[in-house]
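What follows is one chain in structure tokens, specifically the form predicted alone.
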Amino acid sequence: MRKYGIKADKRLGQHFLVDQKPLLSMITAAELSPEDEVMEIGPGLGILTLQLCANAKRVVTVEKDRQLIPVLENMTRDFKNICILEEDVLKLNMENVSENLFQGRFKVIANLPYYITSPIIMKIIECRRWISLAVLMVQREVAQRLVAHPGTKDYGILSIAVQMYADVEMVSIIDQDSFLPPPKVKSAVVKIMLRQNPRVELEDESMFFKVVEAAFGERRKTLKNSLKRRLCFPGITSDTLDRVLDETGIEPMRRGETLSIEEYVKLTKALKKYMID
């Protein structure tokens, strides 16, 4: 950072990775073979960058901070497996990176900005198509939300929409002081294991996680007052809802959080037979 005259930008989230440590628990994570092929998101200074071209068959590296470049291009000078883009990976198109960089489906390797955790998680789960897995570096508080159970207090509509299309598991949680500078929170490095197929067969997705948003959307009421307030699909009235709620055998009274992936799906298929196209 010295030699490059580099600070890092709280704008863009940046902590960059200081310890070897982590590192290792996200290449052994990984399972990295030298067929493989690999997208780092916010490679950063390239500490990790290395390791992947060290392990892997290619690397395409994602990088939005321009002054980030030259330290990455310097960096890797050695290697050729490496392909660096000055891009942001939300507005990457990720059908034309596969078809043009990767010769298959690639793994997503990455320590993500705290502040856009979320959407590039969700943009993995979207592109699973392309992805076959993807090791994260995430705040401690997004990686419970990810492996979090009904009836925690974790649980939520990330942990459903996640779960939906992956199997997920917490590897190992990270101290502030592995990073420069130290972020307020711990960290952890999550797998996530994607999946081409729902865990659960879905008729309509979109339905689905409208109701999953209407569940939630008002957390501490009951799953009936919630749904009621919040769900606007044609033909669905409140006495319908409580026609549904009895037919699928589901306590009105229980909230949004305690409801399993399955009661969802169950709850959404009720729904949609009331529903006035």
Ligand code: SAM
Given for the second form:
Amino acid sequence: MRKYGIKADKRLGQHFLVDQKPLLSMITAAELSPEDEVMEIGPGLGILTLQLCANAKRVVTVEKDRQLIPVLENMTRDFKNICILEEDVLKLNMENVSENLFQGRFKVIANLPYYITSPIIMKIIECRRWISLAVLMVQREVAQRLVAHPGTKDYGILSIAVQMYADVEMVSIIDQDSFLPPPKVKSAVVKIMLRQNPRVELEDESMFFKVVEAAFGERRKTLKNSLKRRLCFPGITSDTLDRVLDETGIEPMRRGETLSIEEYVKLTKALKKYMID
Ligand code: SAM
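Next, report the structure of the form predicted together with ligand SAM; the form predicted alone has already been given.
Expanding to the full complex; the earlier chain stays at the top.
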């Protein structure tokens, strides 16, 4: 950073890796082969990028901060298998990138900028037809939410949205001093193996997520009360809700955070039968 006269921009979530252990952990989790094509989000000064270039067939990096681009070009000058994009990853057209820069499904490997962790993860989930695997450094609390089971305090909409379309593994916990400047919280490496089809067959995805959102809308209320207050579908009255909960055998006094993905799908299907088009 001194060599290039660069100061870390905290607004862009710049916490650069300065430790080999997390790098190794990410590279091992990604199970890279010389045939792999990889996208790195936020390459920064290129410490992870160099490892990726040495271990994969092709590497496309997406960096928003213009001042880092010349550093990255210089760092990776010995490699011919890299393409550096100066872009905001949230605005990136993944379909275009997939068609023009990759030959097959690619892996995403990144030490994420934490201020946009959830939108990036949701983008990866939405773009799963082009992505096979994501190995991500995230805040430890986010990692805990990603792998959380029903009935635990970390289980929420993010857990359901990601686990519906992926198998998620916690790989390792990383201390703050592995980064410069150190972030305020601990980090974790997670491995997200994307599924082509959802975990449970879904007829109406948008309705499913509305039901989940309504159920989690009031965390301290019972499922029945949360749904009654928040669910707004034509034809679904308080009485229909009672009937649906009875039909599905889901105890109305449970709380939203205790329901599994399978139970939410069952609930959505049952509700749909009573909905008026
Ligand atoms: N990969 C480097 C490392 O491990 O040392 C840097 C990781 S740092 C936590 C996050 C990186 O994401 C920074 O380089 C930052 O400039 C970049 N970044 C922030 N917002 C971004 C965005 N919207 N699109 C692409 N890159 C972004």
